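For reference, the chain that follows is the form predicted on its own, supplied as structure tokens.
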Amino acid sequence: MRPMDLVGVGVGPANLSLAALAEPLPELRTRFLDAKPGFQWHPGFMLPGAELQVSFLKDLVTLVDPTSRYSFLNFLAAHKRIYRFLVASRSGCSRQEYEQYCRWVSESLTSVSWNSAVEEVDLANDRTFTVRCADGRRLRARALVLGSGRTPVMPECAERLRGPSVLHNAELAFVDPEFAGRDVVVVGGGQSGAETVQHLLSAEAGLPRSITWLSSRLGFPPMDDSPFTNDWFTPAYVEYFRQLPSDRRRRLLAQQRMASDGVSASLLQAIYRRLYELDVQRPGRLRHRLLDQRRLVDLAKDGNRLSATIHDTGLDAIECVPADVVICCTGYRPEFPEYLGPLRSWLPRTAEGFEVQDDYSLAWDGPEGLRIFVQNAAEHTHGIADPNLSLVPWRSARILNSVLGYERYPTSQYAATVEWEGPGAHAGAHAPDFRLEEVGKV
């Protein structure tokens, strides 16, 4: 059995981008495996009206190969709706249409295999990886790319009661609890929390009796979408961030958090306007409490209902809120994939995750020449853009170039407006030619 040059595990947008960029390369033998029957992107949280927080030009391929047939613009043209999209979507692309686009790409690729759950990855005579699937398929590969995603995270007190009335927003569409006339608590003041609140408010005939929305932050802050902040989502910034000491990276990520975890300003405006309209036009129809600087610290059954214990971190006070449904919009975390169990002892990990190198390969103690790459698991080493869609094609290009051993796709020398590394390091094309002189010299 001839080994593959690269096997990808999990087919979300990241590995789908990799597959699309690898498709026209005859010198590479690739295979991408996923347990699902077809492409799905956060199916449990695909709410009507939700929009991408990035430009539709930041698709699977365009930023490294604008001529690719797998671009979003070509998707629109193929479906004969490019003009209507331009008129209708001045503010961006909906998540539903982005998922349609990804599904269209996945159906066009010959290297993607669905219904192929990977059960175990091991070594074959120290020369290749062996990938074993639940359907009996076995593959050998010289390189792996892990793209199996992150795991939803809930507060421990909520995880104990997880079920039809206590859930993570990632399963909202699957569980589909009844909201009409009930008391609902939404935990989390980020984009997912805001989209959940907007979803609850949009059901005119099925409005809850009350909504309590908790934010651990001061207020319900918008995402920082300003131009200079967006320079953090460029290749030049990733290359700068990689060179920093780990403690400096941690401090920067904390300071930059609102560039990725804030709420779209347009969504905040829509929620505020809807609450105002309900209060003015239908007073008493919906009680709402938006509580900042609050954390859910306990959750207990109270007969047929729930009792949420909330800590006010501003006043250091405790309050109990009755509820019928609690939705935790509390994010995701990367976890060690179970299928990598046989290789665990060779893969060093820090408290923050894998040790990820420049080309997104893992530092490991296995045989030289075999490499494992990661998608969406390198924020601690490559910066705030890593979980974001902005650099998906650039990261895929870096991985492909590394596997090929030469630069098939351009990934360096991208200019940014902000300069991070000293005079001229990443200056724009029209930057003045500054030169440093030694102190004391004229």
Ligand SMILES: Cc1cc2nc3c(=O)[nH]c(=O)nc-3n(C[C@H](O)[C@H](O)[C@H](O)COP(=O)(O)OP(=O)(O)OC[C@H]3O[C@@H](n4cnc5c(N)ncnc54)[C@H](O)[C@@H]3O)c2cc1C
Contents of the next structure:
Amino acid sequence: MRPMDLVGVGVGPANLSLAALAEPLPELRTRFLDAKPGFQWHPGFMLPGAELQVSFLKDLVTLVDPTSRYSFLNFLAAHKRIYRFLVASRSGCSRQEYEQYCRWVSESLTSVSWNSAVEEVDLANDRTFTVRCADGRRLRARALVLGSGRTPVMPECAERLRGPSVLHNAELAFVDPEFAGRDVVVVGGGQSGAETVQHLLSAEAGLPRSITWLSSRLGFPPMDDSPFTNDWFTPAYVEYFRQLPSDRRRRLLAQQRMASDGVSASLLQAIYRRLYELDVQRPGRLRHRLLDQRRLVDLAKDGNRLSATIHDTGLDAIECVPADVVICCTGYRPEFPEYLGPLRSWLPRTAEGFEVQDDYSLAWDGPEGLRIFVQNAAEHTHGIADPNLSLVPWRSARILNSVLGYERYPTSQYAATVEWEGPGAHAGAHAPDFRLEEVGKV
Ligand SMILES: Cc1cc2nc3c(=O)[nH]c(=O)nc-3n(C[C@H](O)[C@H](O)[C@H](O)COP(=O)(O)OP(=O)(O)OC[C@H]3O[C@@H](n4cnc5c(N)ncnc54)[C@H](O)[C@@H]3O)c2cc1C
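Would you generate the structure of this protein in the form predicted in complex with the named molecule, following the form predicted on its own above?
Let us now look at the entire complex, which starts with that chain.
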């Protein structure tokens, strides 16, 4: 069995982008494995009406190869809807249509295998990786790209009661709890929390009796989607961020949170308006409480019901709220994949996660010549854009270039508008020379 040059584990948007960019390269033998029966994008939380939070130009390929046949625009053209899309969507795109697009790409790629859950990766005697799937199939590879995504996180007190009435938003469509006439607590004031609340409010006949929505922050703040902030989602920013000391990176990430964790302003507006209309037109139909600076700190069974203990962090006070259903919209985090267990001792890690190098390969104490790359597990080293779709093709191109050993796709020397730290520290193409000279004189 001749080893593959590269095996990808998981086929979400990240590794699908890599597969699409690798497809025109006959010199590279690749295989991409996913546990699911076909492409699905966060299927437990694919709510009707949810919008993609980035431009459709940030698709799987366009920003590194606008000529690729796997672009979103080509998908629209192939389906004869490019004109209607422009009229219907202006600059936006629904999450459902983005999923259709990804499925279309995945169906054109012969390198993708579905129903292929990876159970274990180990070393073979002749110094290649052996990838073992749940059905017993084995593949050998010289490079691995981990694209198996992040894990939903719930507060410990809710995790203990996880089931039909206590769930993470990632499993909303699978658990499908009854909401009509019931008391629902939504934990989390970010985009997932807002989409969950909007989903509850949109059920005309099946409205809950009450919705209690908790935000740990001050208010229910919008995502910062302004132009200079969006420069943090560019290759130039990754290159700047990457060379900072780790404590500086940690502080920056904390300061930048609202560029990724806030709610899109249009969704906040829609929720506010719907609550207003319900209050004005159907008073008493839905009780709603929006509680900011509040955290869920305990959850207990109370007969057939639940009792949620909530900490008001502003007043340092405790309140108990009865509920039938609690939905935790409390985010996702990268975890050490179980299938990598046999390689654990060769992979040095810090408190924040893997030690990830410039080219997204992991620091590796194992045999030479083998490499493991990561998708969506390098926020602590490569910056706030890492879990986002914005740099998916660029990151894939970086990984491909590194596996190939030459620059097949251009990935450096992009300009930025902001000079992030100190004159000349980041000299983008727009940095005028005179500024450097002026500062030099002082
Ligand atoms: C609901 C939701 C909406 C989002 N919307 C946006 C957005 O609008 N804009 C944006 O920029 N970002 C968005 N994000 C953030 C991010 O872009 C997505 O999470 C994106 O899906 C990450 O892609 P991925 O390929 O890394 O992982 P995933 O999409 O999570 O894919 C991982 C894949 O790995 C497979 N897998 C896992 N374990 C194994 C295994 N052992 N063997 C084989 N296969 C395995 C899974 O089946 C899955 O298909 C969103 C995130 C969520 C949760």
